[in-house]
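We begin with a single chain expressed as structure tokens, specifically the form predicted alone.
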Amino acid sequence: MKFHILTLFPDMVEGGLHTSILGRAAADGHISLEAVNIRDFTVNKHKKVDDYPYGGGAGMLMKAQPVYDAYRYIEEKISEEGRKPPRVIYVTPQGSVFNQQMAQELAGEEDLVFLCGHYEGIDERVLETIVTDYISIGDYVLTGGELPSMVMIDAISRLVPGVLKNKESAEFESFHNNLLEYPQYTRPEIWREKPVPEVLLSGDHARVDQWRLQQSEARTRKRRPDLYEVYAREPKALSWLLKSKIDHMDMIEVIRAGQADILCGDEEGVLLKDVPSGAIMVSASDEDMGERLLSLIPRGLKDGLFVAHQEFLKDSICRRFDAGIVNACVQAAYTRKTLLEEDSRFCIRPLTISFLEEVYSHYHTVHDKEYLEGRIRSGRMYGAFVEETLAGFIGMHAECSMGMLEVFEPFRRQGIGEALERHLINRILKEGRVPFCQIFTDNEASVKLQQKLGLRIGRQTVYWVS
């Protein structure tokens, strides 16, 4: 993960970020931190970067030219190193409020650029040109964007593999699963007549885990009722989804993977957003419940991708959001725990970015190059090789489903497709997940393959709408 900070005060940023855990992570190569001085890119001989705002008003504005040229310097370096254009975060109280889920999403990027404003802000024209995300750390005003950028970089870095020495320390601290962290104690056993809770001295790990969960729930309910409300949605959501498990495996696995923003969890319907893909998934008991759920979709999500689990929801989405592209699928899930026997005739391994063009040339009508690149870089696409020649591939979509199965024409009818799916099923099982896929309703060959491999076929049609 590479962080680039556009700032007027590089010493402030570098001094704050090159210490403690982040300093060690940078030294070990897990992250890199680059502060770029916007003032170095001004064409003004006095190094002036601000000017009076048109239309009058108090204060000064940062000019567009030095900000843009500083950004182009970063963008060109990234391009020369063969990476995709970065997301550019403008730190502003007008942005979406930063949270742990946002940190998890951003931690999956290769490069992040933080633009730190000063004075009364930055010329709007350059913001419209380069900024991809407007983010705030709270409803208050600071003198500049450096401190908020450092806060976000710290939170994001902790989620980058290798930054924290103990893997569990990132998974079980505050805000994991929308719960605050439980109380913790160290020596001495008794301090000022206050003892450590007996359960923590028992050596019974099951009791300790149960006590910690109860403490987290109680603390969250008392101190952050807003978070507790979100936490409480999950069991209600799963209660509805598990009534028809195979048909809802996509929504169940998104929740279990910790990548679901549950907008509404009710025992008669569920509305959630899969954060990595941005897909809005919805299932409801009847049309009235469906209308209630769809009315909760935030304004900014109404032009996206929808997954409807009932036909009446599909019709309502098309009507409400003027969506016209509908793909009908059935779900299939491998619900057993036993690994499948793999075909030793083929070498199957994760694909590297060097195979992007070849994958895209065979799959360009289905997914764009950026999506395929993201799947390869995530380590979630696998190729079958015959004498070191790529013969086909399969992948795991951002929303956890298996897919993108393609066998090249010269290698078809040799069992390569089945071998690829067996391999991916086993990988998912080893991660403690449920392998599942979605099949176009007219793809009889794929349905037969899933049945042959022991996947159970759902009874309901699932509609992808865009």
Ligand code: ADE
Given for the second form:
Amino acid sequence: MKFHILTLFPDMVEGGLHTSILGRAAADGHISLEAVNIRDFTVNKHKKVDDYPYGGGAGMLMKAQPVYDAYRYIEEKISEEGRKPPRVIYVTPQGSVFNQQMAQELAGEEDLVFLCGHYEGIDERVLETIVTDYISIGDYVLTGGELPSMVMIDAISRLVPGVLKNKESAEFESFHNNLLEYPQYTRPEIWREKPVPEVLLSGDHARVDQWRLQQSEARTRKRRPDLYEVYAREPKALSWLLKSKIDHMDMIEVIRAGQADILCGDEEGVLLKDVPSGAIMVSASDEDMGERLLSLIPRGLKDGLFVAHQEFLKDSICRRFDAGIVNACVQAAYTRKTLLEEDSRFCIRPLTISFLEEVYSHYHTVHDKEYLEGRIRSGRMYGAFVEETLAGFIGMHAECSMGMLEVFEPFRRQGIGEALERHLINRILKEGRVPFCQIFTDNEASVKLQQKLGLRIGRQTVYWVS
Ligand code: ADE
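Okay, that is the form predicted alone; can I get the form predicted together with the ligand now?
Starting with the chain above, the whole complex follows.
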């Protein structure tokens, strides 16, 4: 991850971020930090970066030109190095409030630009030209954007692979799964007559885990009832989804992967957003429940991708969002734990980015190039090689399903597709997850392959609406 900070106070940012864990992460090459001084891009002899606001009012505004030129300097460098234009975050109390989920999402970017304002703000025209995200760190006003940028960079960096060592793991901690962390104790066993809770000395790991979960729940309910309400949606959502497990495996798996924003979890229906892909998934027991769930989605939503688990939901989504393209699928899931036997005739390994053009030229009907690039970079696309020539590929979609299976013409009918799927199923099983996929209802060959590999086929039709 490469952070670029547009600031009037580069020393403040560099000093603050080059120590401790982030300093080590930068030295190890997991992240890089570049503070660009906006003042270096002024074109007047006094290096003046601010001016009076048109229409009057208190204070000074940062001028558009130096901010824009400083940004262009960063953008050109990124482009010369062959990377895509970066997201530009303007840190401002007028933005959406930063949280762990946003940190997680931003941690997947290659470059991030932070624009730090000062004085009374920045000329709106340059913001309209370069900013992609407006983010605040809370409902209070600071004197400038440097501290908020540093807060966000710290929270994002620790989610970048390699930044935290195992013992500092980001997995089980506050906000993982919408729960606050449980209380912790270290030596001595008794301090000022206060003993460490007995269970922690018992050596019984199951009891310790159970105690910690109870403590987390009680603490969250008391201190953060808003968060607890979100946490409590998950078991309710699962109780509905597990009634028809195979048909709902897409929703179940994104919840289990911790990447679902459950907007409504009820024993009669569920509405969730898969955060990495942005797909909205919905399932309901009847039309009334369906309408209640769909009314929670903002009407102005554009470019949405919906997964509807009932026909009445599909119809309602098409009406509400003027959506047109509908793909009817069935779901298939491998619910056993046993690994499949692999076909040793082919060498199957993760694809590197050098294969992007080849993948894109064979597979661009459903997804764009940027999406495929993201999949390859996340290490979730695998190629089958015959004498070092790429013969086909398979991948895991952002929303956890298997797909993107292609075998090139000269290599078809040799079992390469099946070998690829066997390999991917095994990889997913080794991660403790359930392999699943969606099959177009008219693709009989694929249904047969899934059955041969031991996947169970769902009974309901699932509709992909875009
Ligand atoms: N700049 C000033 N106050 C801020 C805040 N609360 N969040 C982000 N940027 C800011």
